[in-house]
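Next up: just one chain, as structure tokens, the form predicted on its own.
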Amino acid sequence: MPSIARLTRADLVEARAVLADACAFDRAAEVAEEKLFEPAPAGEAVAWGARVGGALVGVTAVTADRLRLIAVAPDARRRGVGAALLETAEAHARAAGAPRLRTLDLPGNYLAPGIDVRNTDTIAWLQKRGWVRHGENVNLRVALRGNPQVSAARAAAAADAARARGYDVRRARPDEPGLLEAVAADFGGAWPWEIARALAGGGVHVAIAPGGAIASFAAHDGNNRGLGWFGPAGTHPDHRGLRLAEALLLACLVDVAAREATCEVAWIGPRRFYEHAAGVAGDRHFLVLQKDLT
């Protein structure tokens, strides 16, 4: 039987190796520290590892009522490792008062907005253990290199068009006045938290209206930092229809294109907007599973 114990950052190198080996559909190893140890708006992360013969072979993490991830190295599967980790995660959530536990879609700090539907083995494994379908989410993938819709020249032209209407379009300052307050007032949820994280890496662009109010914002690398994911982004209702969102999207995509061939747009809303502004290379579909703990 595996031994289960809390993970610390001292275990990070081993945990990355497990995630690299186990996660075929997500770049989990590259964001291991963020997903295993960093908080979310709902609370702190609690992570455990499973060891067999002293070697780390599986990991899991929970925040509040979300199972942030669970992964077992392929060579260690079908030995009760995953079951022991899952039981530990469920027991922790239950003891903390969570009436149910859901997979991955943790606002603010999520590996993915659900389990990739191609990961049929994991979905079936969870369903055998009482987890049921709760919903679906979709990400878009935007090609960046060789895409004529994504270029520095096109981003500059879009910004110039916004400036001609009186808006100041630029990269947000690390302490951009009024930005977090405007995001909280107009959109709320986990968005201010993600924007604050993106600001720390210079990944936020803004459009400032005449008079100084935040009219529109867009961010990348607020979640899954380093992977170039886009979002959150929004425009105040009084300033919609002026193509501010397109100018800021393109600015973010040009940033990401410096290191990534594609950009992932998570939890999409207006698909047609992305198709028009930047083109869509493909979709990723995710299934959210849930288990009643009462």
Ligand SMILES: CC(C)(COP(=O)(O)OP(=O)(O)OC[C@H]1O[C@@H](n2cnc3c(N)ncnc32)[C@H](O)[C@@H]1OP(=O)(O)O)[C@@H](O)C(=O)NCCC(=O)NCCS
Second form
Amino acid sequence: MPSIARLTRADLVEARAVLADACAFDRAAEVAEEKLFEPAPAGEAVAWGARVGGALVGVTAVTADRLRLIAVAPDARRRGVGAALLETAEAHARAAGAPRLRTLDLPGNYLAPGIDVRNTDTIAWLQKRGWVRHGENVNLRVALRGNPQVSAARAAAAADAARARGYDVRRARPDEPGLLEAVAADFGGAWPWEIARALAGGGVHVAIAPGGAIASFAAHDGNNRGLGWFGPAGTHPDHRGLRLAEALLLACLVDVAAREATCEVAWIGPRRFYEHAAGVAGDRHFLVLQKDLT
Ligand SMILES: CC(C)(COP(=O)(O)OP(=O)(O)OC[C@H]1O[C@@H](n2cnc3c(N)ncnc32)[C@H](O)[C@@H]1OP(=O)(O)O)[C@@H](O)C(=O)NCCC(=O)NCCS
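Same protein, different form: I have the form predicted on its own, so give me the form predicted together with the named molecule.
Once more the chain from above appears, this time first in line as the rest of the complex follows.
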């Protein structure tokens, strides 16, 4: 039997190795610290590790009513390690008063907005343990190399067009006045939290209206920092239809292109906007499963 204990940052190197081996569909190892230890708007992360003969072979983490991830090293599978971790996560959530536990779609800090539908083994494994379909989410992939729609020149032209209309289009300052308040007022949810995290890395672009109000914003690396994921982004209703969002999307994509060959647009809404503004090279589909804990 594996021994299950709370994980700490002292376990991070081993945890990264487990995630690198275990997670074929997500870049979990690269964001291990964020996923295992950093909070979300809904609360703190609680992570556990499974050890066999002293070696870390599996990890899981929970925040509130979300299972943030679960992974067992391939050579340690089919020995009950995953089941022991899942039982620990479910018992913790139940004891904390959560009526249900859901997979991965934790606003503000998510490895992915669900389980990649290609991950059929993990989906079947959870379904066998009483988890049922709750919904689906989609990420889009935008090509950043050899894509004529994404270039510094096109980003600059889009910013110039917005400036010609009187908007100040630029990278947000770390303490951009009114930004978090505007995001909270116009969009709310986890977005101000994600924008604050993106700001810390310099990954937010804004369009300021002639009177000084935040007309539009777009961010990358607020969640899954370092992977170049795009979002959140939004334009105040008074300033829609002026291609401000396109200008800011392109500015973000040019940032990400310095490091990545593709950009993942997470948990998308308006697919046609992205098709038109930057082209869509592919998409990823995610299944959200949940288990009733009552
Ligand atoms: C899903 C996952 C966590 C399961 O881990 P695991 O340690 O293999 O899980 P278990 O050993 O508890 O269960 C696996 C199977 O082995 C069986 N098993 C358990 N104990 C056993 C034992 N002692 N002898 C033989 N078989 C056993 C289980 O019955 C189960 O079979 P079933 O699914 O047909 O019921 C693991 O496959 C994994 O890491 N997948 C990738 C995770 C991933 O992609 N994560 C990213 C999204 S979070």
